[in-house]
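To begin, one chain is listed below as structure tokens, in the form predicted alone.
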Amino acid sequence: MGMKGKAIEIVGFTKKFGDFTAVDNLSLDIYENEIFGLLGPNGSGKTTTLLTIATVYKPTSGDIYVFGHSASREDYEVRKLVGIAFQEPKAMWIDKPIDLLNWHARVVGYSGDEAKRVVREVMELLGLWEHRNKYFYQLSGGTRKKVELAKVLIQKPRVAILDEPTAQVDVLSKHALWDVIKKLRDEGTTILIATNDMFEAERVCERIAIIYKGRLRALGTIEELKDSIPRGDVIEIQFDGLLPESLRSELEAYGRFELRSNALTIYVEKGEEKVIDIVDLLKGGGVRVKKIMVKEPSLDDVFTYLTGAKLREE
């Protein structure tokens, strides 16, 4: 990493709502000027963490520091450093994007003319200019998300917090927004993204924390996380009929496997060599193989390997 300073330090952070523990003793550092991802399914504690960094919530115990300022004790200082794009965009139904963003620009310190200039610039960048005078209720979910992201781009905060920034956004816009996020980082902002979209995490984030049920399960670069699966190749086999019990113990000799109705996923080393033996084994047991894939693990596979759960409920 070189000698980068720490932008955010999360130290033994726990957040409870009544008896429910949303985040359980989380500790991690986010370095200046990196794009850092919190990856996990909905309900895993990502949003709670983001909202606490942004001083919306207070920690139950532990603390979070933003450039050395405590989010719990110096919330006023922290708010000056942080901009957040919420998962559910915040606006009144009768707001127009242009008014909302001009107001926001004034709040973060632009004078009138400057505000108009920067708002137009950001709206054009995000493809929002043609929607500027629509009412909020007339905008699609994806367009509302862009208005939310526009607030952060106008502010250019030292730390940008983006909660599922491209959920509900079409594929073409996703790629454009990912480029915009990288550009913001290139201009000096540290970026923290919460997502359950492994493609987003792979495309944008430099380091990732995998979070599940409020706990940190893994932390590292994408390569490090993929290498953390001890048997890293993934063989996926679709078949007809049932898998006889007798074959299960024989399959276990190759590696950890998961069975979902008519699909078999096996984690192995040297997948392209092993796959031939495995197909022979299945055929010998009377299983009709329909489709075979051998691939490197995805972040989805890493997540499933670590937690036994899926990143996204289909």
Given for the second form:
Amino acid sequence: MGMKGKAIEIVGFTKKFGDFTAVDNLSLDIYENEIFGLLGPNGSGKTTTLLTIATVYKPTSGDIYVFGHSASREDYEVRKLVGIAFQEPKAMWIDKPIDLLNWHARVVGYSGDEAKRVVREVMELLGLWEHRNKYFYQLSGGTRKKVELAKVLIQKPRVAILDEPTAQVDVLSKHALWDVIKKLRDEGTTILIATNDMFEAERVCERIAIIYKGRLRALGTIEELKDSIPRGDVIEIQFDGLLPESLRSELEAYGRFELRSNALTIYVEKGEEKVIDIVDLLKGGGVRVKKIMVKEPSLDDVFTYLTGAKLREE
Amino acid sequence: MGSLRTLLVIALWDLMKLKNQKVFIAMRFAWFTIQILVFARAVSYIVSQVVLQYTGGVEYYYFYILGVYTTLLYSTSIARGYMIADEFDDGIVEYHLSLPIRRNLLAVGRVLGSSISTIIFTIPMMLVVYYVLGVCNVVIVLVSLLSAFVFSMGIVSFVILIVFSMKSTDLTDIVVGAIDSLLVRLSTVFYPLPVIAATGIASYYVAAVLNPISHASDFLRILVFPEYHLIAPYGPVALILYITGFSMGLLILAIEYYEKRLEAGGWR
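Can you give me the structure for the form predicted together with the partner chain, which would complement the form predicted alone we have just seen?
Whole complex next, starting from this chain.
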């Protein structure tokens, strides 16, 4: 990232809840003005990390620095720099978006009239104005998520933390929100996104950390992560019945493979050339092949390769 | 943002909720007015001939309605504090903890907001009581409001401490329920201290004398009926000092908890 300074520095951060270790000795740097993604399945420690950066949790050991301020010793200084859109929208059923956002604007420092102006601007930008006087329980999941994002847009913090910002949001709105997030970065905010949506990560994030079971598994740009799979292509084969044991050692000769019920994923070089040999091998072993796909590795493949798990439950 | 402005903005959080509870407030007001104007007269009629000697010459009806007001003030303070427990379930504490506010101001702001809401909620009931009592002295009304506010701050701080310590709405239900029922009963809100003494149960008497709810109700009685001090355990200055000490002590503990120990998680 060249000359850019560090916006967030996570140093040996561990967070335990009783005997359960949610995050285990995590260390990474996030640079000024980048959109950084924390990618991992539910329960991987993403939200715990985000909430600790926002000083909502305290580290069990290690520390997190935001523009040089320690989250454990200078929590107020850190909070002045950070704004967060939570994974679960934070409101009670009787709350109305307009009241919540006006209050939020006042808390983050706007005066009365200024608060009303900026709240209206942001609500109109996100398509929330027509919902302003509805009770929270009357809003769809996607609209509630937009209210969370609105808080960050009103605050315009130096570091914006977005926890699954487009979960439950419809596809059209997702693209609009991604543009809003990029614009926020262009205006000088460093953005940290937690997601388990690989498409969102590929579309929005410049660098990504893959976290699984509380530990950092990989860190880099999307291209660097894809290159971390030692062989260039991914062959996905769906088949009927069981894969005979005898075929496994022969498949290994082509490259590392993952087997999930009736689906085979093989990481190979020159996939187009090898796929014919592999299909012949399967047919020869009595396997009825239903579907074949050769593709470049996605982040999902990178994640599966590194952890042996899938990003989302299928 | 200046500290005073921050405090007022935080307090607005609770006041914002109040405006969505108009029906609830109207129902509580109606219930209270009926209690004061109908049932309190019935109770008073039954006992008034017997207990004048125990109330320092104050009619039991007057003694009773100031007690009812104090219990209402107490239970409303508990309810306002308890709303913070409800907020835990909705994760709102995480949102508040993430805001660019010093934790000590956040604590004081929440207590202030809940107490101001309590006072706004209970002002109509206080005015009904003072109308029935024929009190039209503005100083008495203002001092009553101030003492009610200070008392409410203590109760709200107390509930916040319990909620944060338990980090579970179920446990909070049990603990607050138990303390709630004990505190009201072991006080002088309905039974004058000489009557409690006459039961011969020393622990009951000691609990009533130490109970902050007794002090709150007795302070209001002395304010309206100076002759009541003849049977009150302490004079008005000692009573208000006790209430203030109780509330400030709990507020300081709540601030300490917010600043040093509070973090999200653990109450789901």
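Computed from a predicted model, the values in this text were never measured in an experiment. Rigid core (definition): largest C-alpha set, two forms, superposition within 1.5 Å. Positions refer to the first chain, counted from 1.
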Core superposed first: is there a CA shift of 2 Å or greater at residue 270 between the two forms?
no
